[in-house]
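Take a look at this one chain, the form predicted alone, written out in structure tokens.
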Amino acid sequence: MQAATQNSQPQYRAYDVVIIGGAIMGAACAWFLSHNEDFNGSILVVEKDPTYQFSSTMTTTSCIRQQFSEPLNIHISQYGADFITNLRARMGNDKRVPELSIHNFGYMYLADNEAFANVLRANQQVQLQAGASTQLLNADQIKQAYPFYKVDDIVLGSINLVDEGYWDATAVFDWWRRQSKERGVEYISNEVVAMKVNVNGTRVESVTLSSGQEVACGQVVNASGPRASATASMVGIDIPVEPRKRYSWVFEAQKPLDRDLPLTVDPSGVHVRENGNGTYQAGGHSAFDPAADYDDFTMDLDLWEQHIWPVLANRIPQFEAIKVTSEWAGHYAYNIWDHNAIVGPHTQVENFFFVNGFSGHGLQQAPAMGRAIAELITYGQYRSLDLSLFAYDRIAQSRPLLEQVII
């Protein structure tokens, strides 16, 4: 492949693969493909804002966890801890890629009652069994070792510190495009509106550009994040798939805490993690949480004073002084079917490849995604991980698989 810069129009009229967003499961799938030794196809990554100002790879805590309760997340973070924590080797020792590793301050469940202590005893079982370090602390322990944390209400805490906590996702954001282009794959700032698909309904002929050209392709790769949905109905398909507004906050604390904060997830749903230099980020949203316009990036303005910040001062009383810095809105890839991700092919339209759905888990899941989509595409059939779980069938047969640890 020769090298490829990105601009608003495709150099070619046919591709072997056209990916559907460019943001961090566009990116891995991209890389990935293109760094397998025996695809040997043409690349279009077509993705509309080519500043991700609002995707929701910008928008994210850009942490990675192993506590989940469905054992395949949780080998799907393990290889995306390694592979994070061996960026330079998995990136073929290029010199100019960072050594990267993971700040592990740990995840912080609080269960307040003895039914959510028990999902957090059931789910320590899950992912001791697949090879996660979860502890189990009552509020006595939970306060010896944050004493930081006010417990007079906790039953019990859940947490893990190992390959668990913050980590430079916009390093591997931005070295997974840049080698990409480097081995050939074609980025291009603007938008697919709509696709051709044989007269059989089994496979994409073409997609069409907002700018007016149809690049005909071999397969397609729907990566499109919160939008999802519009990219899948374009071909007839329905995924259960909506964006959901999610707040954060970086704030400063007048009193910094004495040690890392954990990722802390408060059983009224809010949570909070270290930062760094005193500060610390903030997460949650509204009671009421419907679909969100695709465009829609507005602020709560209430939400912060009459929920968030008593929230947090009231299980950190040191945070009853502190001071916001920044805010913003993201979107959530909201699958509200079972929370967990949709990826491989479709039953009817066979060309047409799903990586969507992470419900809030996807960043830490592209390292996996990128390689399976990569090994559906180059092999017909997994290699390595296998991610038949997640396939399109189980809502076609209508088989949800739940997720339970989601924030």
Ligand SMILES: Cc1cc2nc3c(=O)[nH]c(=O)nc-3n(C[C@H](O)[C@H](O)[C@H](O)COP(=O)(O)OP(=O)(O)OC[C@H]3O[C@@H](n4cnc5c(N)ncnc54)[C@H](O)[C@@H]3O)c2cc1C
Second form
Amino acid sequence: MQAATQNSQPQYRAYDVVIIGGAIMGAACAWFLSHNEDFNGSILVVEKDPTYQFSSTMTTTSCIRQQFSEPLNIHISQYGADFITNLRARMGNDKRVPELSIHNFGYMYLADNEAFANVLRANQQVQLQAGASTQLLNADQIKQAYPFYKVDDIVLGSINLVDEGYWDATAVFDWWRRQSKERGVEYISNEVVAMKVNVNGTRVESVTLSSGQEVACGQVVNASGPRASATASMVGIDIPVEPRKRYSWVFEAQKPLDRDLPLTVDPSGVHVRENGNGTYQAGGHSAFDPAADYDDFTMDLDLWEQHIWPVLANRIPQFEAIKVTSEWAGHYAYNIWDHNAIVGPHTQVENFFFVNGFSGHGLQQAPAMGRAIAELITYGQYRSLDLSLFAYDRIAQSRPLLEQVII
Ligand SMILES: Cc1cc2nc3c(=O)[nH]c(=O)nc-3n(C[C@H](O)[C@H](O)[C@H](O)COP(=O)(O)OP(=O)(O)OC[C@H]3O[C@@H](n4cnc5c(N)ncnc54)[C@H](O)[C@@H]3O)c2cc1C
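Let me have the form predicted in complex with this ligand next, following on from the form predicted alone.
Complete assembly follows, chain above in first position.
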């Protein structure tokens, strides 16, 4: 990671684009805009915490999958996989940029009842049609491929081993920022605390920083993650995005598994994945799951002992002997309404752009989102993948587009 030294004051009083939030979405938007040959404007990224310590981006599981129920999410991840696995080429064959791959251990969704098995079956059809390689396995087939699971209660499993697994998001994030800065994008350590809108309420004219300056803006991008609603409320807009606490644990197994562990989604919702060298990363949340305070990252101290570990040890008996080596809490920017992203301009405040509400699957969507916002700002329309289904107007018109596969 780059050192967290950056100016807190903007060099200029006005920018063509101001991006609020500099984690993976802000970085993606800045990179794709600054690398679009048809865009010649100035870009300011305002980030309140340049260590990114509590951002979703830094508290993530860092995986990509093709198993969604909405075809558009599959196409978004397919582009994400292409970008990741051709990173250096996509970033101008810059020799400093690492070559990345996806550790394709797949996601294994386990169903313990016919109703959920039917959901997996229906989703597989959607996924195959969209070009994914999802396979359905019965309990015997699961046991044969992964003898470490206990499958007595399992009706069906769903797994895809193509472009599905872990990837190094930190490397992409880091290189997006480096190359953007080299192209003149300005990052400052500051916080947007207010915005001024014109008298008709159709345009944001300026953002106000916590240090007091007003910065005039041509376009504003809300890339503020779990704080997206707070940012939108500065221009009087409501969006159904809440911070929800999600806990992670890394543990060592006394007797490591003899093959890669897929990112296994137990019917209980607890999930666990391969983490390399005999370590594994588990995740889950409390049964009581209200909107969190923006600054609340305390652990639920009972959750591991009383819920997560017993579930893991039941599903994978080798996980009875394990030792937790680290744990943390992060926030999903949870779209409580339909679990999908909100992308593009507001319907009335036309220069206020959303890139929000990723509900736990935003990291893999960052390449497609950055490209999309760059196209909208540069051309006023999508040029590659059409993300209109994720437009804000579905909220205004009460047309939810439900993504069923969230973790
Ligand atoms: C536990 C966990 C596991 C996850 N696992 C996965 C996964 O496996 N795969 C996947 O694809 N996704 C995953 N996600 C989701 C993914 O991490 C997020 O969707 C993605 O990181 C969102 O990036 P972001 O830039 O929108 O938000 P964030 O990373 O939260 O960044 C928002 C930034 O905005 C800044 N900010 C906020 N308000 C202001 C303001 N007013 N002024 C200035 N700066 C501001 C914040 O400081 C922050 O740095 C996971 C998330 C969590 C929490």
